[in-house]
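The chain below stands alone and is given as structure tokens, in the form predicted on its own.
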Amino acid sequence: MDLGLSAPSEIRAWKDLALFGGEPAFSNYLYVNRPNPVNRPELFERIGQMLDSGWLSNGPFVLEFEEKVAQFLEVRHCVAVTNATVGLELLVRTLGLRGEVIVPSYTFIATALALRWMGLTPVFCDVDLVTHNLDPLDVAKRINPSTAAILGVHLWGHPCDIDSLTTLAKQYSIPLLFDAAHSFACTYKGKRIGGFGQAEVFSFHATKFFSTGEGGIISTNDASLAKELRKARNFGMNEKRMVLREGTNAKMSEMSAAMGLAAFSSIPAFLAQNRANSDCYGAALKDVAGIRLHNCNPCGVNNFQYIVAELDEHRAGIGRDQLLRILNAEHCMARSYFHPGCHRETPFENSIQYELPNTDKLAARVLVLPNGMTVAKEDIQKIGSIIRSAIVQAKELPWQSLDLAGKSL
């Protein structure tokens, strides 16, 4: 595949940038993640089978999907659910956790809200500046008699320091769980993410690189836990429809499972495109002052779903939010992740117990760029040109004139 990696990003005069009077670089909006295509003939065939059978729920496609995912992840059991957030809630409820759960603040708010919704207290922990994942040394400081579990997040598809967290969990005899929403098809030391800790939860949301439209799965090697999760997701019922425990309705639909099954054959293409896009971004942004692409998975393979950039404002001469504003004006809808950090969001802002300096730093300087099957090499080169042009001419950009015109930053 010709990526055009040797072609440098052109410099556009700042007056040609859309925010300062030029035409947007993209006629259509380019988003961080859009749904990847699935095998339509297979999907439509399965939908036809589903409609003919009359099984729209509790049918054969979910069972087939669970078996296929378990085989792919190299785990014994997978329990399909409506979405990853409900999966986390179902997991902690089924485990009977009470008290505090150590969790990173630098993650999507759903991770923390799932704990709070189940009556648990999230104890926010700082992350490592290099990996963006839980700092095991900071985790150790937070463990106390009220600690019910450690919940790690494999952010951006980069695995946590699983070995260190496993050692801590064993030392204090507490469960170790993982939010693996970003990490389908990723590995750690030659092993697929999915079989670590007591259980891991994946997201198959519409914008994930592998999607069921909406959905998630809980993976585990614990047969007893899997059995209880299956009851809990279906009103506490067993196979004979006897209610044996408390439960809820967290079942994946047959439609979602059909879409997931139809997407499996495309996984190699998704991975190849994401990797090619990552390489293209690397070339487009090479030697641009103050911007660094995050690619830290020395222990395994990444799915490259997220193109994560860190902006050093002092070196670049421009702030992250200013650069986002420039990109958005060009119809490149890059986003700040995860700002301002869970511990500073409204539901948790009154429970800040300590400073999380690394989380605050990352929340202020990370931006995520468009990626996926709908993003072409030419799109990436344009994005590189916009970023390079903004940084090279940072001192010349007339921010004050925009603000005086009543346009807010």
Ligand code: T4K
The other form holds:
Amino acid sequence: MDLGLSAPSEIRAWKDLALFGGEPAFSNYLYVNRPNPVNRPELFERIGQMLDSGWLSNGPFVLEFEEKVAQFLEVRHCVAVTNATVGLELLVRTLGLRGEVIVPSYTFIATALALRWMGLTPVFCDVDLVTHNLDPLDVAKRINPSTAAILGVHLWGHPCDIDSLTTLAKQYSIPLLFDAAHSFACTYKGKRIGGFGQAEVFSFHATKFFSTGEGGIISTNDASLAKELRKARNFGMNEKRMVLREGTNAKMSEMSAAMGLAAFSSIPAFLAQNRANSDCYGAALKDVAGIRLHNCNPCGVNNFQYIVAELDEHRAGIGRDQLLRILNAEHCMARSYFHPGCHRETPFENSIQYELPNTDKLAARVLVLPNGMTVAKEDIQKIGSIIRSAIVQAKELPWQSLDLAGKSL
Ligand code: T4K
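The form predicted on its own done, now the form predicted in complex with the named molecule:
Once more the chain from above appears, this time first in line as the rest of the complex follows.
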């Protein structure tokens, strides 16, 4: 059944919402980002080749994958790694950074932990309320003689203000790096994310729209950096197995590379479905008071991997966590990414140096909704209907009786 993209969602009586006694809208749980289906014949073919060859690591698939990704990103060098967190660690360690790195607090905890794990001090910076990305004016205020680098995050696949950050990095002669974990296949002013700053780091985790199970890639146009990264990820060895520097084991496995290679031909289909789903969410939530979808990338192409909604509690009459509770009861496992902001997480509690008002606001109001190939238009209609019903009847919802009954998230 084609519900059409412009169909508004229907209102259900609040008594029919699962949290208040109704049946859950979804019999199977709906998650924020289920892995997209992989081309199984191609994957199985490659797994067969891998087993026949006896090369499970240090084999040809990683090289082929790196070349393919470099071509796709239009960048000179790609170094495949076990995951993006390790990729960030490898990058800052290989660059020999010491001291402070300016980074947003409004990001997944991996960005900040990678720095701390490598002995660096993350200096948390506020973000712009519209883009959700580093605010260059706030970055400028935090630069000091101990600043070793700026690490921007293209959150939700929305590029940072790359031009302004590049100007700042040049002015202070510090490296500019990007956590591009969300940004595969996204563009900035007509150019694919991947070639900006000194290097960018992508994630191919299971929840990303393009996945290698676990995996990541560091992309750069700097040949000598790429060469050092290759050694550093392989125990410091060169191609002749001579140990020329300190290093670790951060290599991507052949199995992960095989999965990535098998997913390549599906990228257009993944993008098309994410885009169509995003439009469908837009229609389903149209004119619902207090909720709006984040415009992912006004100055380029987005992969629409994350459907990011912002809830204005005063206009909607219901809080973000209340709405989350209603959705979860329906088996729609929406998430409050990235609450409460890295600077408020335990490892960084003692390092709150500045007020981050925009980070606090976004952490309190953002709700990420399910997307990907496993999410159908009908699902989105139902999610829209749950959200609309909750907001329209916000004043009538019997929270008190529920809390007295001892139900909790
Ligand atoms: N920088 C940024 C900005 C990032 O967002 C991330 C990771 C990184 C760096 C580091 O990248 P990696 O080192 O991971 O390559 C998830 C992911 O674990 C994480 O990769 C991702 N960002 C972050 C935004 O989300 P959780 O704790 O929400 O993941 P998890 O395991 O609860 O998965 C979320 C949902 O996805 C689950 O509710 C169910 C579903 N799921 C998950 C997995 C793993 C599946 O359906 N199948 C699966 O195999 O962090």
